[in-house]
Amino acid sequence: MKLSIAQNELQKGLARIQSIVEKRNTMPILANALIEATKGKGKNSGALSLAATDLEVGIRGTHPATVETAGAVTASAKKLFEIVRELPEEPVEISVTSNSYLEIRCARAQFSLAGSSAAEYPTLPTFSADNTATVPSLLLGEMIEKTMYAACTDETRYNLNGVYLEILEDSAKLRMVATDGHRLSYVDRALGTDLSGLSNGVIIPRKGLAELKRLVDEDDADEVAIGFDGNSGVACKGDVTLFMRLIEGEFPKYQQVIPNEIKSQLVIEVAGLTQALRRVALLSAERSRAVKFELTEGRLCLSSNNPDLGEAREELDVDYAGEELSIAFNARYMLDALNAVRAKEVHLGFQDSMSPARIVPTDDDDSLAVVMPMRV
């Protein structure tokens, strides 16, 4: 293998994977970035993939390269990241040995890094173009911002490690909803496009939502595909495609955790809320977080209590002419769910002292959050 590539393109390249590969031991060659080289039909063409998998997430991107050999080889993803980060923006030239070690020249810079044959590393999925759709990159970006936050962290919940997405029937729009059994959040939105694949829903894991994510983020293209298909997912944009396995297990019923009847109701401002809790929280207990609601007419009042430290406590002024109430939350679940809805004022709706809080943005019906009160 022999090409040229411009730095700045080797860089982008090297890294987007860097949190794709495996950093622990399990198999040392998942620490390893599958270098490959193609020649164009043109003297000066071809195309450099560079890819990288820990079996559960892997992605692949193509960039432009000068092929003067075609080839594959393995190496360090994270060592040669590091190398190419620090050249000059000038072309770097690779060449890879009889032994499998990558040469790297750029300008009077010389490197050699041991490499092992690409024959040795798993291979990567492929997927048909005719089984994806498109979506807007920044209405994806936007869903998952609003959900991710909520996914469970606890490995032994596997099926709540993840986003669920399935196609709500009366509406035709995409849901996106995710849960940890604290809090809840999920996302309505119209793609106008068909998602057949989600008619039973797949839930995405973690990594692969968080990888996502970044995928969108990227400007170079405004629309992104994505597809299921059986236990696997996937994600184009432009010469970066995406694969993730899915979480195969049944998502909870999570409707049944939404308070459908609210008894108490009332339109606050999201920064003015958010600065308060923060304060409060400051000297709320360190395992519980625990933060005291009270409402009471025209007044919202927080508070929290610790022995070893204090207490704090602050009032808000509220429209609110609703029963009195008591009721307890993780402060750094409501400062999640606040954040995420990512609007100036919200519906903050109640059942009772015993039931989960309704978030509403006053801009948005079709996205939702639930936080589960505690006993103080």
Contents of the next structure:
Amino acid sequence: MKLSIAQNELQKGLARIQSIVEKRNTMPILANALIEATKGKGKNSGALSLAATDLEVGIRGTHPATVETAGAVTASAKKLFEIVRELPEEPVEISVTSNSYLEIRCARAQFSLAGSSAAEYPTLPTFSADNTATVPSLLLGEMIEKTMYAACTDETRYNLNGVYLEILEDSAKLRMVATDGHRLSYVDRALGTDLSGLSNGVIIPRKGLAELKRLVDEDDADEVAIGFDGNSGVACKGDVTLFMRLIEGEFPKYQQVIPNEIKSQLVIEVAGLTQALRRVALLSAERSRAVKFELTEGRLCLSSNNPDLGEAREELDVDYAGEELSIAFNARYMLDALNAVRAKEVHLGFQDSMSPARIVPTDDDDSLAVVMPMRV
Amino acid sequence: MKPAELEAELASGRIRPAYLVVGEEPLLRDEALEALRQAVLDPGSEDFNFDRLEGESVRPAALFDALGMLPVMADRRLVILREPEAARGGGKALTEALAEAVPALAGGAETVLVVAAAKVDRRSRWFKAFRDPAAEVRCDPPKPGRETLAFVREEAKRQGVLLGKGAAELLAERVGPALLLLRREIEKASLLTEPGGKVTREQVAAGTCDVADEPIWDLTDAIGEGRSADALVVLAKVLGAGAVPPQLLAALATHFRKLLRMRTGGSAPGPPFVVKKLERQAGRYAPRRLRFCLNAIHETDIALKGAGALSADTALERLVIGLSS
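Previous: the form predicted alone; requested now: the form predicted together with the partner chain:
Every chain and every other molecule in the complex is listed next, the one we just looked at coming first.
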């Protein structure tokens, strides 16, 4: 294998795979990047493919390069990135010796990095383009942002360890839902594309979703093709393909915990509520972070009590004329939900003091957060 | 209470605010947890009313958060905390939090806390906090012999496996009181026969490895009772399980000193059945022979320390034959 590639292109490709490579060292080969050079049809044309996987999530990016001899090798993804990051912005020449060492030359710098045979690297899955749908990157990124915070981090509850994705057949919208049992968030979006090719009701794991978010946040393409087949998911954006193993499990019947009979509702400015909540939470009990919400006519009173430190209380003027209500929440869950809705104002709705609260942005009926209450 | 008593209590509709599931038998612990899970949680809403915390990594705040949440679309929540003393330093912060949290559960009916552990420090404050509102479910392994055999028969019945004459006894003997392993071995044995057929002792003998731990007194008893062949089999198993030769020699020397004391009119401390067994064994030897046996043990000890040409295993085999014949 012998090629030449622009330093910034190589650095970009290696940076992208850093979060994928396996850090726990359970299989040493997974700490490596798979480097494959293929020759193009024209003279001095070709491509360098950089891939990494931890067997749950995998990514492959293809970059333009001048390939003299095609070939493949694997080498430490971290060390290669550290080397390339320090190189000047000049063409980088890479060749592989017969004992799988990578010879890297750039300007007057020269490195010889130990590699290993590409045959030892796990095969990345292939995916048919028939089962994909093209969706706007921006919308997909927003949906992930609004839901991922609520996904469960406890690995023993695998069916909650990701975001559930379903197609709402009556409105042709895509819905993403996540819950850890203490809070829930969903968002519906009409993506303006044909979603019929997508499998319905899949759970995308948190790590795969974080990589997907990173991919859609890159600013070089407006659309991303997503697809699911069996227990695999794929996202393609330009020359980058992300693979992920989907979670096999049954997502809970989440609709039943979304309060429908809202008896007390108010419209409140998110910034004001968030700031007050942060202040009051400073003296909440360290163990539970419970903050009490007391609603009376025209007023929302937030209070906390820590037996070791003291008490905090703050009143907010609100447009509320319903029944008096007292309910407590974990301040962190409420702040996460308010932060994720990314709205100026929200409808804050309550059924009673023992039922979950519903948070709906005033300008977006298609997204919603639910926070379960705590014992006062 | 025993797991069966827990199941009966849950079936009667009684659910306590806290349970302590303690014992070294993982199968019994898992079954008790599953019974509690089924009794406490409503199907359909269980993902929203269940928290499982691992003592090794969970912080006290997460425990209080889990215990403080109200049930959603159900009457109760279930919080399972496993191995609260597993964190570094005995999980002091977590166990202190438990000691504080458990009494507070007594008044409420919405949250059920279950703490599961293989071993606990019974002197600790958190353990004592469980006394009042909670029930302790003991999940100790059955004793080798009759209790293990009873489990084998019960489990075979549950799995619908017919065991032929001597098959249950051999399974219990070869696997010992490891219930999960026994369950798997019964499943495996059922595959060796046609549907509805009986699993024979020969099939168990061919398909089940001998993995049960052999206590050292099985060796001393086989020698003392003159069962040379059994003694050699037990010796091989004990050595195979990792016992070190000096440890075996010490056990043999102690045993033969006891026999000599009893044979010369003295007594040996112990429960009546042990004393009776020792008297029976001492009756097989003349005092002079017992002194000879002690001398042989001493010589083997010297040989094992480098004076002899035989390997440790061979030297021990020769000694066992000499002592038991």
